[in-house]
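The chain that follows stands alone, in the form predicted alone, written as structure tokens.
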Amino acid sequence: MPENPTRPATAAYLTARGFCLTSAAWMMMATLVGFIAALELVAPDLTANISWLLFSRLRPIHVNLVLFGFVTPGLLAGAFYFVPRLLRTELYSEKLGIVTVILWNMALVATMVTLAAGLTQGREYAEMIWPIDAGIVTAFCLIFFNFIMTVKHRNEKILYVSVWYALAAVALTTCTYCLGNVVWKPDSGSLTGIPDAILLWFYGHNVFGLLLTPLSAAAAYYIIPQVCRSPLYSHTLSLLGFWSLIVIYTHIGTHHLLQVPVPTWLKVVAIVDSIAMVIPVMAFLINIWYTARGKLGLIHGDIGGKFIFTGTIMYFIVSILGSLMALPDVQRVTHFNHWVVGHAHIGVLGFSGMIALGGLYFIIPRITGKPLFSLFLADLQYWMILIGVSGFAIVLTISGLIQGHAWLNGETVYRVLSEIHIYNIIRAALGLLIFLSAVSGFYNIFRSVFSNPGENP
């Protein structure tokens, strides 16, 4: 049955609240860092004398704060709300959840400080030094323990697909994080040569495929039927999507390494599975879209549902582009340029980020027992992000195609810079828009959680 969004909160949901605030606060920091980095692409000497504001330090800070500061906590906030509800029990331990939130934020602060100071393992998506890796892995273990003990004490025998996705995301990411960050070698955090590149991109792609994607799917599978006031279209299709995602996505990271001397069989597996991703993607999308068929008015009328449904459309776009980019003839043009950056923004901000924010706006009235502080600010943030991520996709795709075709024809890097300068300016302007959306979102979420009088302005 659909929930009453303004019913009195039946539990404290302290862990969910903690991750809500974590996500909103770090989204501001992550987007601010990204905006400053974008400005440096326009004016490279802007912060040239400040070491901790160099682009080479801002870029990994931005990436890791978006992944682990904004999107993952936002999705975990939703999971800490709907997992106990689907199991018809309370979370096993709210105290353990709060400890996890504190540990998570300590790791994020340490990440920002150490990367700004130049302390890094120098591996993309795996830059954090070993003590931070240990803290993140510990936090994932605590989350999984809390979830699995909640499952053990459940009053509902059937495990709805959202529970499957949430448990798999946390369990598999714990394993892939340890592998990708080579935690058994604290001194370097890496292997040597090609094996390290293979292992790194196994991890780098699975941060999205085995963490953000399952958690996003879990939120969508719970919230869209609630918003549409109808059952999920097909539970069988949901399990097909789940198992095909786990089996297929795991192997596609090597499509980032088609230009390097990786074994050919591994490249072939990565390319084939990249194309085969159409199976889990369409199984998920058909299920969600058929659930919402004829109910778009209800989705438009619910701010959380609107964020999440838009996120599913972004998932379709980013998945099509991902499969296309895995083809060697296409990658000759798109590799190492702004096309890839645009693709990443559609996936992380457009798909997972939109769903994370939708989850926050859906659960906050239910964990506080009060309406959102401002539906206007939430809707404003929706449009700012939609414009921003759409702009990123268009501008960075054009810029990337200019770079890729110029390099393919033997042009040097510096001679292309003047051609893409205007696109970097537009990119920075869009970054400012996203940062302002994060500020308005934090204000709205903070007031909703702490000081909302119970009425929408």
The other form holds:
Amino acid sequence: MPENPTRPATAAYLTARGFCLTSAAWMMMATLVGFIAALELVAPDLTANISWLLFSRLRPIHVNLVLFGFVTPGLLAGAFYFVPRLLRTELYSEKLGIVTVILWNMALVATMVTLAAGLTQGREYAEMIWPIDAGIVTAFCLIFFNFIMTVKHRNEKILYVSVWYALAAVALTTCTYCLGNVVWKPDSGSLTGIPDAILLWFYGHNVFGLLLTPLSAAAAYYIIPQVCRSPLYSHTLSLLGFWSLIVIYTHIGTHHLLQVPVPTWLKVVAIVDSIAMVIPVMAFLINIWYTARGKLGLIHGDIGGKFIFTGTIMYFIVSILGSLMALPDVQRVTHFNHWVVGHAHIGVLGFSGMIALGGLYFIIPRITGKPLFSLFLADLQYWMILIGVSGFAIVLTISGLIQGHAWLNGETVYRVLSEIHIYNIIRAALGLLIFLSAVSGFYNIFRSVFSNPGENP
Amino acid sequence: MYYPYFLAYILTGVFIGIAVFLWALKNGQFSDQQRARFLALEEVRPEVAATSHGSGFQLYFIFYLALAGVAASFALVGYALFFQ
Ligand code: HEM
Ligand code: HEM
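Given the form predicted alone above, produce the structure of the same protein in the form predicted together with protoporphyrin IX containing FE (HEM).
Whole complex next, starting from this chain.
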């Protein structure tokens, strides 16, 4: 691989490789569990009497594995590649990075086993029991230490916006994870009453807003200019977007609790800031889309760029949806039903999941020095996921509207269930597609990293 | 009474945020923005060949797996709709 003289040639990016494999492997497990859960919505008795396969156990396993098993490690793989490169130095410690990867995977295995066994703290996105929380927080601390020491030893004075985002994501998540999981109360992992709900959703929204979103933005800001071979449209605008995200995103968690007796002023803050989210969202999107203006051909020709650009379009959709869903009148219909699950999949899979995969396919040839094992398979995965997630969005939105209106009209539940049956079936079918794309993606990524027959260029 | 703790947390956050911002300002992070635009580009593009190296039978296998998936998805829909 030709090397830039200002860059070290020795870095093997072991940590990035580790997170690549972690992400690809857990994507299979997470989507398989999601698929089984979706089958149970079609046929509720499917796994009756098998306690560890009940919906109530599968759902948290699926959710935690997609968030912490697939998307976050995928985005971290990218960050472990581009943070040192943007700082024109090497990662502070690859050894520490490998320890982090191992710890991370141990926490994921423990998460799956304990949740399947029914050991849960029962708070959404914070189900894991204390020892696992401790493992995850330690992993985040190690990553932060590794990054900040890399920053300290940097040869480039200016921190590119991706570095800001990556550092902030890791630092803020360490804090909000501790808070949201109430780690100072190991037994229950919770406060009591309404303050617990407020704290939980402060954390819950921060998982998307201060972990997935900044890491995804970081990857897009690094990769899109490279794919388009043009400089970023505006670095100042990107920093504006960064600081406004930090200020605004931290306040919107209570939009999950609009129909709960939390103080009204807090709801008002959450709603106003949910609308104000248009500032960081558009600052990011305008910047990326202007950078790519007239260069769509190049993006189309690069599989990583293609995933990432699609992710930015999904970000636009999910954010517009989100701002509308934060309006109380809209939420009277959309809350507590499949509409929100649709929004969740557009966000976590369509936006950050797509960007995570794009990051993997972009960096793998660069860390191995060989072409991807199969571009065809990567492209196949792109289309399977695009079809899957768009389909999810459509059917979940339709069935959500049916559920929401039925509830408003005071209809009995069993009549609604038959009306949404068909949508549950299509959802399960699309889920199968996504699961199989995860299998082929894992095979492709595994072969690309380990036994790649490709020649060095 | 959790609010004093919440408040303390918020204030700590605000102060750390302001401190980092001021550091960035003093450190010149907001100057030289024109050069910053090019930072992601300073890499010599590794000339990675864009060809696919998968051996024939493996690719076909995965391709058929995907096809089987699509077929199974349709079968699932069909079965649930018409044979219940
Ligand atoms: C401007 C940006 C966004 C706004 C204003 C927003 C707003 C909302 C609102 C109001 C809800 C609650 C709906 C309800 O319970 O009735 C929600 C749920 C959710 N959002 Fe967003 N959203 C935004 C972006 C995102 C992004 C980028 C992601 C993913 C990375 C995401 C992931 C989710 C998820 C997973 C849920 C479901 C939470 C649950 O389990 O109930 N959102 N969002
Ligand atoms: C095999 C494909 C998949 C299927 C069948 C599936 C299915 C499901 C099901 C059944 C739920 C529970 C919803 C409920 O409570 O009613 C769920 C929730 C969720 N899934 Fe998936 N999923 C799949 C793939 C994914 C992927 C790839 C991601 C992200 C990368 C993802 C992210 C989420 C999230 C964040 C939630 C929580 C939603 C909420 O709380 O509102 N899913 N999924």
